[in-house]
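Single chain ahead, written as C-alpha cells, the form predicted alone.
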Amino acid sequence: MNKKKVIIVGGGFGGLRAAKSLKNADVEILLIDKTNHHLFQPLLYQVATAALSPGDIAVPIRAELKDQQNCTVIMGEVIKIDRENKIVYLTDQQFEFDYLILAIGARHSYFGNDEWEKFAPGLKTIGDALSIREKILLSFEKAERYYESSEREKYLTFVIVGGGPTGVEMAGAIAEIAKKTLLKDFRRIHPEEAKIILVEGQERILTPYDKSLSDKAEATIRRMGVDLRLNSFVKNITEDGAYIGDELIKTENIIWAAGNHASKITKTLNTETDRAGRVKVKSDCSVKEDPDIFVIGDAALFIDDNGNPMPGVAPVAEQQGRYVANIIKKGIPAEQRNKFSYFDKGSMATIGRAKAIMQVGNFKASGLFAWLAWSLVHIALLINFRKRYKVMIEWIYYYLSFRNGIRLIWKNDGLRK
C-alpha cells in the first residue's frame, strides 16, 4: 500500500512543527521553503537594530529535519496551487499530494500604497533586517560625515509606522541605540539630535493588551525620547520621508509595521478569503472545499468561540501545526475532528532593556520582572542549544555595557548623500 503523501508549505513554526510531529507516520513528507532556514522571528527586530547576529535566530530546516527519514526538504517557491487535482507548482516542477499544510505566513501590507515599500521597509526575513540595519548605520555614519549640512537633521530622524509590538520593539530599540549606545562612538553627532517618532492610528498602542499595560508601554516610550504620534495616519511616503497628515517629516529611515497580508499562493486555492488575503477555514483548520487542505498561522483567518480572529502569533501556528498533524497521522476524517482549541500562554512585548509587559490570563506584569520573563522565554524557544546560551550571554553583556557589536557596514557606496 502506498503512503499517503504531505506536502508542507512552509518551514515556520507551524510547518516545522506540523512536520516534526508526523515523524512516527506512516505518511511521505515534503517540505517546501523558500528559505533554507527556518527563523525565529520574535527577534528579528534585534537583528535589524544590530544586537544579534541573523545566525543566532535562525537554524537551516535540513538540520532540524536530519533526522527524521519520512521526510524531505526542498528550497522552492511554490506559485501555484490546484486544489481540485491536488497538485502543488513550484515554477518548474509539480507535486500531487493527498494532504497539504499551507504555513506561509504573511508579508506586510500597505493597504494598496505597494509604491511605499521601497521607502519603508517591512521587517518579515532576515533580508529584511539586514536591510533596515543597513539604513540605521549608514544614517549615523552620513550624519558624522555630512554633520554641517542642512540634511544632517534626516540622518537622524527615524519614523516607526505601527504601534503593534512589533513597532513598539523597533522603536525602543532604536532609541536605545541612539540616544545610549551607538552615539558614544561618534564626535560631531549628540544624543539630543536623534528622533524617533512612532506613529499610530488608534488611541493607544499594543492594543492587544490590557489598557493598564499599554498605557505603562506608553509611558515608557515616552521616557525613553520617542515621539508617539497616537490618532495619526501616514498619508504618504515618498523618498523625502513621510507625510504624517499634512506634516512632511524628512527622513531616510522609515520602517513599517502597519500590517500584514497572507501571500498571493491562497488566491490560487480559490476559496474564500478575507481582505488581508488570509484564508477562513473551518474548525479543523481545513478549506470549505476540501478536508485534506488544511492553512495554519498567519494565513488562515480562524475564528474562536467569541467571535474573533486568532492572533497572528507563533503558539497558534504551532499549536495548529501540532493539531493538523494529529488528525493526519490518525486519518480522522472531517465528520469525526474535534474543533481546534487554542490554549493562550499568555502574551509579552519588550520595549527596551529591563522594560517589557507582559499578560497571563488576569496576570499581569511590567518593567524587570516582565523583561526577565520575556528574555527568557524567548532564550527557551531558541531552537538549539548553542544558540540559547550564546545569546543569553550576548543578552547579559548588552545588559551590562550598553553595547552591541554586530555594527558592520558592507555597502561599498552606502554613503552617496
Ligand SMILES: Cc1cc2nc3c(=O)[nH]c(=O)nc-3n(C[C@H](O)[C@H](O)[C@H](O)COP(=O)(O)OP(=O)(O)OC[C@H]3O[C@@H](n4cnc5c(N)ncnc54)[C@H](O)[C@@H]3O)c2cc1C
Contents of the next structure:
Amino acid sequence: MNKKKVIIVGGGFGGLRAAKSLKNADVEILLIDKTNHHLFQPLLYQVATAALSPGDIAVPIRAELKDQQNCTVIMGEVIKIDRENKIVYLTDQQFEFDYLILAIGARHSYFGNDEWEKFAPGLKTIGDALSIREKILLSFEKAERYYESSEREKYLTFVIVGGGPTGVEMAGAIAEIAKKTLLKDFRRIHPEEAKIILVEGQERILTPYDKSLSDKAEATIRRMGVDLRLNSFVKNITEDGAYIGDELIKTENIIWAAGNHASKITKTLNTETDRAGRVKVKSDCSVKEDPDIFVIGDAALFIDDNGNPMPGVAPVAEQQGRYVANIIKKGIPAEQRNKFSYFDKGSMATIGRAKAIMQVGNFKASGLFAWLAWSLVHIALLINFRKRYKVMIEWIYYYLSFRNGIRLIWKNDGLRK
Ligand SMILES: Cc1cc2nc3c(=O)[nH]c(=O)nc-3n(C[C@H](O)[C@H](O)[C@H](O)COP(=O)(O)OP(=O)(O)OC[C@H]3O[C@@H](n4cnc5c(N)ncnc54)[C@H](O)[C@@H]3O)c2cc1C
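Requested next: the structure of the form predicted in complex with the ligand (the form predicted alone having been shown above).
Then the entire complex follows, led off by the chain already shown.
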C-alpha cells in the first residue's frame, strides 16, 4: 500500500516539531522551507545587537532531521496551495499531498505602509538581524567620524517602534551598547549623547503581562535611559527619520517591532483568514473545508475556549506541531479528534542584563531573579538546540562582563553620510 504523503511547509518551531513527532510514523514526509535553517527567534535580537553570531542561533534543518529516514527536506519557497486538488506549488515544481501542515510563521506588517520597510526594518530572520546590526554599528562609526557635523545627533538616535517583547528587548540592548559597552571603544562620542526612543501606541508596554509587571518594566527601561513614548503613534517614516505625531525625530536607525502579518500564501488556501492574514482553524487545527489540512503556529488563528486567540509564541507552535503529528500518525478521523489545548508554562521578557519580568500562572517576578530564570531557560533551550556548550559559556561571560561581541561590519560601502 502506498504510504500517505505529508507535506510540511516551514521548518520553524511548529513545522520542525511536527516532523520530529512523525519520526516513527508510516508516512512519507516532505518538509519544504525557503531557508535552509531552523531559527531560534527568541535570541535574534542578540544577533541584531552583536552579542551573538548567526550560527549560534540557527541550525540547518537538514542536519536536525538527518537521522529521520521518512523525511526529505527541500529548500524552496511555496507560492500557492491548491486546497481542492491537494497540491503545493513552488515556482517551478509542484507536489501532491494527503496531509498538509502549514507552519509558515509571520512577517512584520507595516499596516499598509510597506514603503516604510526600507527605512525601518523588522526583525524576523537572520538577514533582518544582520542588516539591523550593520546599521547600528555603522551609525556609531559615522558619529565618531563626522563628530563635528551637525548631523552627529541623527547617528546617535535610535527609534524602536512597538513596545512588545521584541521592541523592549531591542531598546534595552541598544541602550546597553550605546551607553555602556560600545562607547568605551570610541573617543569622541559620549554615552549621554545617545538617544533611544521606544514608541508604543498603547498606555503601557508588554501588554500581554500583568499591569504590575508592565509598570516595573516601564520603570526599568526608563532608568536605562530609554525615552519611552506611550500612547504615541508613528505617523510617517521617511529617509529623514520618524514622525511621532507631528514631531520629526531625525535618525537613520528605526527598528520596526509593531505588527505581524501571515504570508500571502495563506490567501491561496481559499479559506477564512483574519486581518493579519492568519488562517482561522478549528479546534483540531484544521481548516474548516478539509480535515487533512492543518495550519499551526503564527500563521494560524486559533480561538481558545474563552474566545481569545492563541498567542504567537514558540510553545504554541511546538505543541500544535506535536498535536497535529499525533492525529496524522494515528490516522484519527475528524469526528474523533480531541480538541487542541495549550499548556502555558509561563512567559518571560528580558529588558537588559539582570533585568527581566516573568509570569507563571499567578506567580510574578521581576529583576535579577526573573533575569536568571530567563537566562537559564534560554541557555538550556539553545544548548539543547545547538549543543555548543563552549559558545554558550563564552557568551555568558561576554554578556555578563559587557565585553566584545561580534562587531564586524562586512560592507565596505556603508560609511557614507
Ligand atoms: C524577534 C523575535 C523574538 C521572539 N521571542 C520569543 C520568545 O522569547 N518566546 C517565544 O515563545 N516566542 C518568541 N517569538 C515568537 C516565536 O518565534 C514564534 O511564535 C514562532 O517562531 C512561531 O513558530 P512557527 O513555526 O509558526 O513559525 P516560524 O518559527 O517563524 O517558522 C516559519 C518557517 O516557515 C518558513 N517559510 C515561511 N514562508 C514560507 C514559504 N512560502 N515557503 C517555504 N517556507 C516558508 C520560514 O523560512 C520559517 O523557517 C519571537 C519572535 C521574534 C521574531
